[in-house]
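One chain is shown next in structure tokens, namely the form predicted alone.
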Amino acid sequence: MSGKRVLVVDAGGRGNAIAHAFARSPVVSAVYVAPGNAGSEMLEKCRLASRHGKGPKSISELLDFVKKESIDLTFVGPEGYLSEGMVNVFQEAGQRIIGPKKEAAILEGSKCFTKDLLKSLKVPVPPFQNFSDAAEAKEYALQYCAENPKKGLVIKADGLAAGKGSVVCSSSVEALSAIDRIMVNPRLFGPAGSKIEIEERLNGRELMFFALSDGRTVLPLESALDYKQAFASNEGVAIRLFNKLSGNPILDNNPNTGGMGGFSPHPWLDEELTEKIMRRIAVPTVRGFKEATGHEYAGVIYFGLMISEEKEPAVLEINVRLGDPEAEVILPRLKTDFYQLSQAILDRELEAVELEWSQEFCLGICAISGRAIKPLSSGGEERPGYPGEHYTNMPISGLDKIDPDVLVYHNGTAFGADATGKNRLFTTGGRVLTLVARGGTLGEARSKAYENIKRIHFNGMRYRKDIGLGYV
């Protein structure tokens, strides 16, 4: 078997990492990425998908592309396409595609549905309530905080919110503000906030746990410790300024992002805890979902967990795809052929697969669009930066100075002409680049990553300085 052609559907750094994993397979000759970004063409064997001079974006355009280009396998990265039923459409057309069907993607598409399902399956979850009325939600939050003054709440938009739909609250004031901002004004997450879930804030350590399912077998992947909050804990001044510019009255709230970096392997996920999560959470969820709905779950499944001091896990949320930036530090460590692994999912042969991993550490740092220095004469106003309003179209420099053994996955970049007509790389999103370094120890990987990221520059560039700190 040779010369296989793959389509990766993704626009960001996760898509770069998935494409890179497929490209390392000796049986794969070409990896197309749609819609992709500038980084999608900087990896060996990889290129942007194009039909009639433009990149396919809609499900129908993507289906037309795979038919015309004789694509052997499609891998879907983002949750949006999955929730829209892309897998259903492709399978009905006879195409081989990795990802859960629309009916199964509801596990990420509705936090309220998922928590109700998990509770019915006796999968451990925090105490929670669902609301579609803001006044009722506020009444519940006030009563809960009055009765539990030492406990906090987490307010979550029900629908898809690009990984930013959760607000952690330590008081009734913060909870009421979060409910207002999600459900009433300014409706931070749009229609995703029409319904919310309010759950008790659990104490412990968060863990992102990844697994593969072929509908019958569930196989755990290696995991990563990721950093979701926009700022390190010692950046109080920056946090308050961000919230002031964002119009958030809770000035000390450290906002969540889609991810600011991470590292793999996970520092405290051992075999005993992995076995407990598989037995109590992953396998019951996949099997219970089929029993409850009649639909199989096939593809990647990703559990956001809280692990108590007693090492007892509880599910905070479920995602139906690889995480970003977790994929950028997990997939480079995978030695198993990614194309053959994908085939095993489609052919329901995961039971026969034994995954092989590199013992190297991978540490990734995400460079994001922070507060750009924008001259007032240009008509620009001060913006807080990602995950809030941020500037794009900033020229990027320094990538040519990165060490050749360091990976650069592009989250939001594109090529364009600058004022002199020279072709340059520009920022196009809040998360711009994820730089990943490898090493025999976490300290080695961390030192290499921070040494290299200093060589990259764009107006407003910011990154957390504490990725991996405390574990070296």
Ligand code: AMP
Given for the second form:
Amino acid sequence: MSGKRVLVVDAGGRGNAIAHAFARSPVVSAVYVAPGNAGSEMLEKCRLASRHGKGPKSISELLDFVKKESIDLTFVGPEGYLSEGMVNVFQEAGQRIIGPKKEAAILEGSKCFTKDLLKSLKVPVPPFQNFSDAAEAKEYALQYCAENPKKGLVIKADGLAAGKGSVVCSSSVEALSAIDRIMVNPRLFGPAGSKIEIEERLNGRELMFFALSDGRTVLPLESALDYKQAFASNEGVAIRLFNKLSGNPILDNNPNTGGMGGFSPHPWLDEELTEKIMRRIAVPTVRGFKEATGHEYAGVIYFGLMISEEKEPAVLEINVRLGDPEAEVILPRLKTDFYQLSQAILDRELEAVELEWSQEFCLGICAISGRAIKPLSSGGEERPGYPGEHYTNMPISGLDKIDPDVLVYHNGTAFGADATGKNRLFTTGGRVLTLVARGGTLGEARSKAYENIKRIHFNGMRYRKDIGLGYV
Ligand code: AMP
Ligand code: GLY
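Output the form predicted in complex with adenosine monophosphate next; the form predicted alone has already been displayed.
So here's everything in the complex, that chain up top.
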């Protein structure tokens, strides 16, 4: 019998990790990835989706691909396609596809809508206000900071901003500057910033909580401790230089990124906290969303939480997908067959599923395009690096020196010809690679990851040196 054929839609490291999870299923014979990257072609059973030498990108091209290539199941990684209604289009065409429909993707697509909904459902959220007028937002921020001198604010663009739309502020000066940059032309995140949500900055520890939903049952996944800020706290000089080169007047602001690495299992997500998050947040959100809108939520749901000292969770944001790079350290630990699990979501049979996890630790480090100066011959311009402006098309070397049991998921790479015509691997994005090492202890995984990442090189390569530090 021929095996199942899967399409994974994702351009990054998360897509590599999802494709790898499907490829481990004995019932799967081929995994196609669109648009994918060079890493998608380096995993067993996996290849880039292509028709007539061209990679399908738009929803209609992808639908054409799955029909022509007899794909059994499609899994969507990023929020953009989901918000555009990819699941609606595929389902109307009779295709089996994992992810929420457009109507449900609003939980990530509009922070203002989501915070209003959660508040109405009595799901814990920080105190917040939504604004569509910059002057009113500034007046509120000024008054709030004057009345609450010890508290900070977080200014959030309402719409999708590639994970960079939230600015954590500790003073009114920072808050006003963030409102200007998000709401006033030229808007930093484009139309996503025409509305903003301003919320109180909470103290505590952050936790990303992932679950699967088939519309009826919500099933928690294991989690990862992730590192969102671009720099470790002892990298003050690099932080100031980054802000100087980025034109940000707040020189000490350690910028948020999509993620710089992480490890799984999460050190303090125990059974008791999981049960509390399920009971107070995950289940009421999925049920309440259906009651409020009439739409079911199916697919992965991801809650960005702040856990207070008293172990009380509050929702900072909801995403409608797996995290990147969280997927890269969580999925390698999943022993349950990923194809069968996806079938259970589509057949509304999650209630009968018990997930099986490996007890080993996975630690991932993202290698990013950091500060780099182009040679004088090509202009000599200096760029601050990810999450700001960065260079691409830098040749990458050293992947052949990585230990065989270490995983390298690619976030932004492509093959191309170098000056001598030789086929080589090049950087194409801010995040370039996520190297994931496994071990019986976190310390073992950590040493292996840091030993191996030193063997990889590209111009401007940078990574955080403190992933897992303090937890081993
Ligand atoms: P978000 O886009 O809402 O996930 O926010 C991005 C990051 O900003 C979070 O992961 C937190 O590190 C930080 N953040 C967002 N909201 C808050 C808040 N209310 N209090 C403290 N930190 C926050
Ligand atoms: N790592 C954060 C995200 O995927 O949104």
